[in-house]
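Single chain ahead, by itself, as structure tokens, in the form predicted on its own.
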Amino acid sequence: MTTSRIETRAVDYQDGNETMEGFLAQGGGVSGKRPGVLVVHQWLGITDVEQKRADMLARLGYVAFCADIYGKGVRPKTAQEASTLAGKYRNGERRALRSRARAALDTLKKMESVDANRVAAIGYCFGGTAVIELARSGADLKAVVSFHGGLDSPAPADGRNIKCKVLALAGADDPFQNAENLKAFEDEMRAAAVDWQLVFYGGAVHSFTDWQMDGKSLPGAQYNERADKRSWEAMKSLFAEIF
């Protein structure tokens, strides 16, 4: 199902005592429950990039909800601020990262238009790490898709908690990936008998889906139209399978 009329709005929700501000996109005038897709942002927080992806998902017939990992009103203004804030969750507080992602997932599942039994999560860069961590937490999902996200884990044994399909999409020349982490991810998935895929795109570096990245503001991070389109089609193919 596709739709041209899209409804969007900000949605406040809670993670414990913290207020978060997500972004919802769904097709208007559609009756019945639909599959939901959680979208987790890159290190700058929710921007027009995530909102555009949510719109694209809504036009495919899904209810798309952008998670807010940082908290309402917390939006890095520089790459340095973003690095510090993302690093807080990625490097030191993965339990907090899982909690923030789970709070957004629970919010999505409770929406009237969502079929709570048919939900997936996708994430970009920092968000790609977040959705893998969400799966490692044992969240009830059909699939997670990581776009150029970090795949390393401080607790590889948590792979046994994964209940869903895992699709990791990576730039073959991404300088922020390394062979050791990639092998550890593969070993983790095999040991846990996860239904997983790891796809590399030749010529692509980090942030290959972000049309705002020119390779200058952050060396090693640049948009690649071919990899962007191919990775989106890979996601759509998986969604056709699970939904």
Second form
2 protein chains.
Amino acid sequence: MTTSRIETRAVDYQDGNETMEGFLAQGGGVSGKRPGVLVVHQWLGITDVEQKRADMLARLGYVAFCADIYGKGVRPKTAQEASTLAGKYRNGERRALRSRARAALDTLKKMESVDANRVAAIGYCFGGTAVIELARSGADLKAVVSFHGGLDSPAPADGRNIKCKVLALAGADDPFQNAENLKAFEDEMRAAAVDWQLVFYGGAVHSFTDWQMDGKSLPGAQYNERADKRSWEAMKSLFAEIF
Amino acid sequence: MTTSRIETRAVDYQDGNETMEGFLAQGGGVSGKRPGVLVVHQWLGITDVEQKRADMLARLGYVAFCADIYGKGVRPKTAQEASTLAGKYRNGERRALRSRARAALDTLKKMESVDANRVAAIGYCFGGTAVIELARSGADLKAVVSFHGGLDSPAPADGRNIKCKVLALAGADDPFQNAENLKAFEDEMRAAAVDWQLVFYGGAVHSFTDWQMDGKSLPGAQYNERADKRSWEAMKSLFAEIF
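The block above covers the form predicted on its own; next, return the form predicted together with a further copy of the same chain.
Below is the entire complex, every chain and molecule, led by the chain shown above.
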């Protein structure tokens, strides 16, 4: 199912007492429930990059919803601010990260246009960590797809909570990945008998899907068109399986 | 392009003074040149398994040709015989393996129905090593796809001869792969700036595409339907890029 007219809007939702501002994209003039795809942002929060992905997903026939992990109005201005904020959620127990991701997932699943039994989550960089963390929380969804996300966990035993398929897409030359963390991820998936896949794209570094990254503003983070397109196709293949 | 009527036949060809017996499959009643796909066999030589893959490729619209690395009438009867024969080609300099694979590729490219500028090679297990070796010989083709093949090389510098895309598909729990060999392959691809991809399928061991393997006749070698289907889709995605 494809559609040419895409409707988008900001959507406020709650995580406890905190207000979040997500972004929704879906095909206009379409009736009936569709699969939903949560999109979790990079360390800058929701930007054009995530909104574009939501548009692309909506054109594939899905209801796409960009999660807001940081909270309404909380948008880091610099890499330094982003690093500090993302680190707050990524490090330690990750309880807050799970809670924020779960609130967004629940919001998506309750939407009238969404078939709550057919939902997946994708994420980029920080968001690629967040979606696997969402799976580790035991969330009920069909699959998570991590694009150049950190894959290791401070609590590997939580891998046993994972109920969904896991697809991890990595740049083979990503300096922000390391062999130990990759091994830890693989061992976690094996120990929990998860349905998992790990793909390495030769020649690709960190942020290979982000067309704004030129390898200069953040060394080791650069767009790679080939890996971008291939990883998107890999995601679509998995969606063809589950939806 | 798909077709329902598939024509198959044995094809004799030469590697120097030696006669080989390959197997051809293509759509019947189709005119015009089509992309060609070479299929290189597992250690038993051409069997039903390779012929079935050729049929599947022909149904996708390609001219599929099963290479015969061993020579006409040379078909090992037991795993022991197969291991010895495959070992002869796989070990050492691999000059004979390259020559045999190249003879099959040349035969395919000369076929009237084949567009010689649009040719790829796929291989399983022993054949998965053979197609990468074919690439290392500097052969002119668009891509090679290795399904649960050994990936390391006795002459890593030959990676610099590779002109085509390389897609390696591996069982994450394949006991016939090891971390050192995988690292050697990655380093070879990196050093030569090859367009390469490496995919790990969680829960899959060796021979994950071979529906005859039950994990008992050869421990650590077992069919895995999920990995079989996903790896076939990964191959198709690459073919969509190059053809």
